[in-house]
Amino acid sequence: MVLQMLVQIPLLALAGWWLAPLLTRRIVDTFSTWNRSGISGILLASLVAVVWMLPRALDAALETSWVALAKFTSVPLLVGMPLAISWPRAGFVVRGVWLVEAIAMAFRLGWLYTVSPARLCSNYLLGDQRQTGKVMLAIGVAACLLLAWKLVWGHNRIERVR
């Protein structure tokens, strides 16, 4: 469960991020009116990512080949690419809200997976679920510390993409 949820899916999103610069300027400009300040692209990426955090979707991706294909195409194309295109366009507040919500989601899901007495994913053992919960809680703590360090000692360079 840790490998699928916390390694495979983030790596697929990262692949989409890396593929975004290969898009032609014409494609990016087509969506720039729809995604002027990056909010639409970040919202799209968030909604698709939430679908792949659901235990039912994780189970279906292991059991059904067309759902696995949907995961392998939707995560890079609808999570990684929109984030890569939208992140530079987003302002400081939009980025901050998204980061705080991502950290809160890690804490919520980590807590849920850790304390749930029943298996939420039928393809994984209860021990795998609890291990995933602990790793998600650790990711949440590390992200909080990193964000606090960046806010206190880092440089907040705000770039505007026109």
Contents of the next structure:
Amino acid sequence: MVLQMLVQIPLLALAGWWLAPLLTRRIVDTFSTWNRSGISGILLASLVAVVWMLPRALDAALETSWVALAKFTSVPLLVGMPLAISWPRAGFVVRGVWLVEAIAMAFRLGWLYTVSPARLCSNYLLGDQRQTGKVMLAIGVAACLLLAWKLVWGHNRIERVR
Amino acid sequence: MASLTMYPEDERLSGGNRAAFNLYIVTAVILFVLMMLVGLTMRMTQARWLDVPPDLFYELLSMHGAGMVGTMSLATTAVMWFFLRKYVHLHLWAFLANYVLFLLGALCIIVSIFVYGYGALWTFLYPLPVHGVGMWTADSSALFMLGYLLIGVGSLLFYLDAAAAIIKVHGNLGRALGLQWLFGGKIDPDHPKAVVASTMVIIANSLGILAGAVVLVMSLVNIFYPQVVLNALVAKNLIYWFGHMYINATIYMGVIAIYELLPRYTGKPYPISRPFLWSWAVSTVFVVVVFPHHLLMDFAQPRWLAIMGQIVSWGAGFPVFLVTAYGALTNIYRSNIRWTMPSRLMILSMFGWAAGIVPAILDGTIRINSVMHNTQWVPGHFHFYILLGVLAMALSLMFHEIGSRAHAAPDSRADRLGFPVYLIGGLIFVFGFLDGGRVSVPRRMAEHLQAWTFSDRIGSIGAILVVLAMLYFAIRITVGLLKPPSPSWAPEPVPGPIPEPVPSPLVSPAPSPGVVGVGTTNAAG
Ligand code: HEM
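Okay, that one was the form predicted alone. Can I see the form predicted together with its partner chain too?
Up next: the whole complex, starting with the chain shown before.
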């Protein structure tokens, strides 16, 4: 469970991020009018990511080949890539809201996975689920500390956003 | 350094800024009066002068707790915004988004309480919200929590915008707090105290809101999927992390008014110093970890957390309080301060903060806490420094601002009567609670024994005076704010050469427009 949720899916998103520079300027510009301050792109990425947070979707991706295909294409193309395009356009507030929500989500899911009496995915055992929960709690704490350190002591440059 | 000019140009409100500030303040004073009436109803019920049924009492208590905490945050956010915008560029949309989300959140809370009967109090302690035993449903609790989420998102937007603006000017939050000067170096005398205090609030309250975002959603999960059972102690820790921080932050937002306004009324500069920076730095850390003092009676709480709660309680409020109170007293000493409403309220707030801290520190001591915590001692201590401390800070800015519109620091005969009514009423009211605590009257009880009613009745009389004074203040402030801006400030900046800044004019014999000495005749009264 840890491997699929917290390693494979983030790596797929990272692959999409790295693919973004391959898009031509024209394609990026076409979408930019609908992506002011990167909000639409970040929203798209978040909504698609929500699907891959559902235990049911994770199960299906292991059991059904077309769902697996959907995961391998949608995560890079609809999560990583839009994030890569939109993040630089997003201002401090948009990024801040997204990061706070992401950290809160790590804590919530971590908590949920460690206390849920039932197995949420039929492909993973309860122990696996609890392990994933603990890792998510650790990720939440680490992200919090990192962000706090960056804001309090780091070098931050805030520019006008497009 | 804070300006000595009574009404400096860079504070002038016009257009959207003025409308937004008026919205905040008028909404806040109306809500204060309404919530105080709710409080008075409860106090008179405890005194057995009114006969409110217990289920309605708990609805009123939920409304009063959530409503007062939210309104206090709304009012002090306006204080922070009013001064911080002079030093960094804040966006009006963020300030307004906070207001709109606050109203939407308040609507959810009001509907959940008065339409669907929610009565699990402002602390929504798990698992009470899902155990309404027929008085309220889990859905109404969900609506109440949704209201909190909306209010929290609004605050977060405002803080993020403020953080962005501060970082843009100062590079990072550490420099804004002045950490670079803690151990040496020449402190920039123009480093604004408003920036230091706002930075502390942004750091502490954002962490609190994060804790709230986690526990609120988890409580919602529990409401809709009761199979997911939460650890009640973890939930309580997170709830107090969020709730305590949220109300505590109001002091640190409100105190900005003292730093900015006091020197104008005393005519003496109020310079920034190393102890000041140290106190805010230490409090930034302490305020984040002080909340366990709400859980000293929870025997299952790890021992080290309880001990930390006690030690940090003794230290958390003290540094900022001591430095502020000492700074304020030295600022007033031999200053020839002129007593008008803003200056009176500022000094009252210092007293309320100082005196309210004493019962708070006592209650933060484990030995005392195990006897006093569930008694009326607790509402006694927090009403002390909220009513006579924080609210007085916010009111001082409101009166100052209506002074700027009327060209004179407010000091009418009615003001001079309203102030002592508020002060004396407030003291009687809080001592009613503290005396209840002394004789072990439990808090949060809809029905009181006959033997307890002496302090309830005294408290009710004090509360009536407070409500009357606040009603007067609310009308005075609303009318004052809705007046058109003073003629000199009315038009938008005229094209052409920028006027020279007006020289410091505390008591100017012939006051220049917009720069009114405190000694000028009172046109507002
Ligand atoms: C005339 C003014 C006020 C009156 C008459 C009043 C009255 C009361 C009463 C009777 C209680 C219940 C006490 C008990 O536990 O037995 C209470 C609780 C409370 N009040 Fe006030 N109050 C006033 C002002 C304020 C202000 C300005 C605040 C600002 C934040 C405030 C915040 C609270 C809170 C947070 C509680 C605790 C609610 C709970 O226990 O769940 N009150 N008040």
